[in-house]
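Starting off, we have a lone chain in the form predicted alone, written out as structure tokens.
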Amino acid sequence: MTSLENGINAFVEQIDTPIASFFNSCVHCGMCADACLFYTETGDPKYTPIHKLEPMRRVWKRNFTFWGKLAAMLGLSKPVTDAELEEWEPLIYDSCTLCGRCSMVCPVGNDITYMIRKAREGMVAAGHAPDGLKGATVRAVEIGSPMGVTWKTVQAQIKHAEQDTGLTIPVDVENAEYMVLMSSMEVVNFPEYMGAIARIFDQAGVSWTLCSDAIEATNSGIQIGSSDIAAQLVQRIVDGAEKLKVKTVISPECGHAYTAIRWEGANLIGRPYSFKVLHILEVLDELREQGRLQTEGMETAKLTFHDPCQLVRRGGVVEEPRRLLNMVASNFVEMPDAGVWNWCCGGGGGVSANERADELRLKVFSRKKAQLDAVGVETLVTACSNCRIMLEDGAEANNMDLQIVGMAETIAAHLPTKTSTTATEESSS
């Protein structure tokens, strides 16, 4: 069987009841175009979200509709070719971040993000996926990290975090309340995240641990479109959490990691978890509500929050970051289209791992720049390391004077100092 036949068969297998109903109900209104930054910032109709699914639509029509089957029998319709899949691959992978904004505006309720995910399954089976994303996926399977980060690298960062904070970073501790996951970007690009959560959890009296067998939360299988690989990567986390008998697994500041482990993981491995899954923002907000997260001082700089698509729009974590920012920021303002209507950073869904897409990604950053220009802030806070990298790239390319920081480190910067607490205790005695 050829790779094309494998791909077409994968398309056929992925056309379930929702997919069939979505294609059947699409009225070709074009509203999804105006919800997609790849269309709004280029004006090119090929970036209309539903258009990106044309090969899959043709497979659906030819294999699942009466008139399509009849036309195929009479030789009146052409099957999808390998050349067409190759032509469509950049649309599927370069110009879709799986942000879900198009699904929000569809008047008939079609989940176009779900459809793109299914189309990527067929693309992978047919051998059509970007080299960068293929490489990241191979590294995730073979090394345990899409960026090739090894446990030795993590240990080095643990040592740095312990030196910076004066705290012990717990590893492989059984029966802890929380098991903390990280993304490769947090290990390599933003190592301050580890120190921040160590300080927060120390102040809040939280028992937590890292797992040497399950550090990486990023799921390249979700991004490239391979459910088998996605399940394999989730299973590593499940095995680690169950080995250590933890109560809750914490997804880090990474959008697709949250989608993979929180919303899809149990279905991918075919059984329920023995533990809860929460995003780090949900945990911090719970600690705030319980009175275990205390802060002092306020940020006076004008700041705003970038809502990661997978966390906020598709994950429902909307109010938590705002409640946390209101603890430490006296001049927090919302961007236009904030919350569930926020515009994507432009690099989610595996686009950031695809160097071929860099020029397009930076071009469509103009939509995010317009949001930021409308409020004129000095600081941009986010809760996704991938978003943070993309926002830094976009700000640099557009010569924007903007500080971009993560939520955990922002909160950690306002923890009461240990010295003041000790001095108070000594004075009382």
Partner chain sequence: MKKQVTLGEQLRQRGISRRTFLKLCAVATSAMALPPAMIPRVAAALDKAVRPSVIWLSFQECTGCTESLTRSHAPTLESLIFDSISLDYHHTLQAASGTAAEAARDKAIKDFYGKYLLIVDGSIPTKDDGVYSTIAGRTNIDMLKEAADGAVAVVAVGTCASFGGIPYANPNPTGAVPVSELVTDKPIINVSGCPPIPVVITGVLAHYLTFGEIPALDSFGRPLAFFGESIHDRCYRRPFYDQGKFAKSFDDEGARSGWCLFELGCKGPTTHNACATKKWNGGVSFPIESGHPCIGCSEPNFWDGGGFYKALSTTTRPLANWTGAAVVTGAAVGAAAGVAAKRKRSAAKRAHHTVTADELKKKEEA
Given for the second form:
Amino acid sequence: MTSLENGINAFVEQIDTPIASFFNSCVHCGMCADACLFYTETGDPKYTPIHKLEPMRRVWKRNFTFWGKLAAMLGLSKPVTDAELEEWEPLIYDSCTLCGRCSMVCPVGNDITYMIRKAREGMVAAGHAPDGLKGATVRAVEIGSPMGVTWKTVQAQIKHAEQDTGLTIPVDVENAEYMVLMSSMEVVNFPEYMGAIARIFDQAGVSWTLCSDAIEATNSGIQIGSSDIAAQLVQRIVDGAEKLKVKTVISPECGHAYTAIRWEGANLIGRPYSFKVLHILEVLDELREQGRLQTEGMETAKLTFHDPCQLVRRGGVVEEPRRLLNMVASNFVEMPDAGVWNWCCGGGGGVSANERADELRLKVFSRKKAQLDAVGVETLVTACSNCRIMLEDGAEANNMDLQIVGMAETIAAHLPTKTSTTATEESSS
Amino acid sequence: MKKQVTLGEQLRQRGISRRTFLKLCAVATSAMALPPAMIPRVAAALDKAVRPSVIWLSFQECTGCTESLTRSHAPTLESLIFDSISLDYHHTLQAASGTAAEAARDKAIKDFYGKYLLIVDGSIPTKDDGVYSTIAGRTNIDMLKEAADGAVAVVAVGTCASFGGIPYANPNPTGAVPVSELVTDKPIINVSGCPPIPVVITGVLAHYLTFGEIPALDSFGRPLAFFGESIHDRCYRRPFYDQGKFAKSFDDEGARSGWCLFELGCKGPTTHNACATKKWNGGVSFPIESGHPCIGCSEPNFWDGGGFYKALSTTTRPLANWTGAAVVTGAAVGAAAGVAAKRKRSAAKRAHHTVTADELKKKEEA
Amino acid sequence: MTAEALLAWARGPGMQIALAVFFLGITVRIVEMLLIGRAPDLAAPRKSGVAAGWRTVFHRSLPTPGMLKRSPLVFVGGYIFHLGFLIVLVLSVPHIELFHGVWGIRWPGLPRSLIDLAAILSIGAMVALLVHRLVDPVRRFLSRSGDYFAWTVTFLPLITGYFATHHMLLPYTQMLAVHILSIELLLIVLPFTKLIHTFTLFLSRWYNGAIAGRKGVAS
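Moving from the form predicted alone, what structure would you give for the form predicted together with the partner chain?
Full complex below, order starting with the chain above.
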């Protein structure tokens, strides 16, 4: 088969009852445009979310509707061409972060994000994925990380963290309660994450481990839209967790990794997990609720929280970060549209890995800027390294004076000093 | 030829006073829907009008139309008009019978050729060469054509003559047709109704006598003066329709309160006639006033209108089974299409192309 | 063909054909769609998707935060058109009689003045939405001939119904025939155009709500 045929075949594979229902229901009201930051910030109608699905809609019509089949039989309709897929590639990859706002507003209830995720299966099978994402995916498969991070780099990180905290970072410990995953960004850009986790878990008396075979939580396969590759990447984690016989796998401060491991993973490998998957925010909140997470002192600076799309709208982690922040911050304010209606940083869904989209991404950051300007904070907390980099990038481009931090390190900064002393003693003993 | 007696002379001979004559003229004027200012003109015209010869042919009918005319109360405009025309042939009303009766008709046709008015009630059967109704051995078709030839105009009285009426209704075993299908070269005035309102018939005749021409007609050839408005528009129960107050059965509170009969099948909205204004039995009442919905008898095909007691907005055919069958068939067809769609997906899954890193690398490099 | 004959045809065979096509079409399309199937979700759910699906079926009828401000015309116009259309369709007495005639069930109707008001508002909203579709960049960009066709076949029953009851443009009998025929046209094309959303939107909303609900999100 040609690449195009592979792509069309993948579209047909992906079309299920919900998608048929969604395409049937669309009335072209255009409300999804008003929910999409790529439209609101550019005013270009081609960024209307449902329009991004035009090739898939045509495949649906041709293969799954009476008139479409009839027209195809009589030669009255043209099949989707390779040139069209090429034309749609930037629409599906560069101008959609899979943020899910359109799915929340559609009056007929179309889950447009669900469709775009599936449409990418057809695009990548047809060979129409952005080079940046292809590169990241190849690195994820071959090296183990989209950023090319190897276990050696992680080991160096571990050493640093152990030196900083005076704690031992457990590696490949069997039967631990938690297996901690990381995103490459946390390894490369935000090394404070590992230390923060070590200190918090130590204080809470949690048994945990890293897995040398499965450290990477991110999943380029999900972003590029290849279930084949996504399954491969998830399988590594499943194998690691099952090998170490852990009870729970913790998704790091990353949005799409959570979607990949928590919601898509079991479906990708075709069986339910034998372990639980929680986001680090859920774990921290559980510890807080059990009284195992103690903090002291309060941030007095005005701060706000940026909800990563994959955690709120597409993940259901909504209240946890708020409860945690209220533990350590006395001046926590919410941005307009915070929570499930939050606006995307602009770099989700693989957009950040796609250099071609950089200019557009920075342009649509104006939405986030407007949200931030409305509250005027000094500190912005988030729980996704990708969001964090995008926010830093956007803040820099817009000359915004903003400190952007992760949730775990914010909590770790307020751990009681006494406990940390004990921890040091314990680790040295 | 008979002596040319004017209507005025005739009335004076019968002792009708000028005052009574003017009153009758006022009634006639209003019946023709003319303004009161026209009364003197109407009076002058009627005074000088010459008794026209009229031939009345009854075909496939029930005599209801004749009954309607003759049962009106005297002294009325009807009697005035009928006294003032020379009804030379009407096989129900005339004394003569047999050959004498036929001879009277032949004579009238010959004497007043090109001048007489032809009134027809009843439809004309055409199937099997018209054998289903004959008079003195002649078919209705034959008799109508002969009489119409010399007529100045034809007045089709009643719905049967106007639109075919009941004989014309499905399945129309006699091949009945209205006058207009057989007579195409003469002006035809359709005075429909089953039966028509007497004053409407006489109003038309009064108009002809007064002006010597036929009145303005609607698209069905009916005098606009009487058929210009719908029953519904002039119905005294109309306010209840607008308020949404409807009788649901013939003995409920709504029926007793005189509410609108739309839901009981009233065809007033699509029926054009003067019942609501001229009324019946000397202006006493009309069907809706006595609690029965209008059955639309002055409209074409009223007998096949889908039931007198079915609301106008409903379908005329039972559809519950029909829709049920459509759903069942739809489910079957849908299931077949669904299975085909499922197969298509399974085939696509079997033909699945596995995306590999190598392939992405190649593409990236390319 | 006379108006009476046209009306008789519309009330009889016409309605028969239209309803048969309508029910057949709707059933075919929905059954076909349902049978395509979907893979079971193997991820451990946070909450039941079923209840969340039903919640979204109803909840999605309410305006979403902020969107009322972003597309006020589509929202307000959409509400007025849909509600007006529904009121006229379901609460006008002649229509109730039609339902009674077909299925034998009946319910109280509204006075004509209120039906008129609903019809006028609905017609006005449809015109506004059409203008918006022609003028607004996004709507114009998205619109295809099918959108204008769907608008037309939806608009015709409303306007002809209004004309018929008010004796405008054509004699009542003719206008009533045209009105019934326009409804028959709407019934016939509904299953095969985007107007099928009348039915599929419930399914779509349910799936949307269920997918989100399993993740613990109220969509």
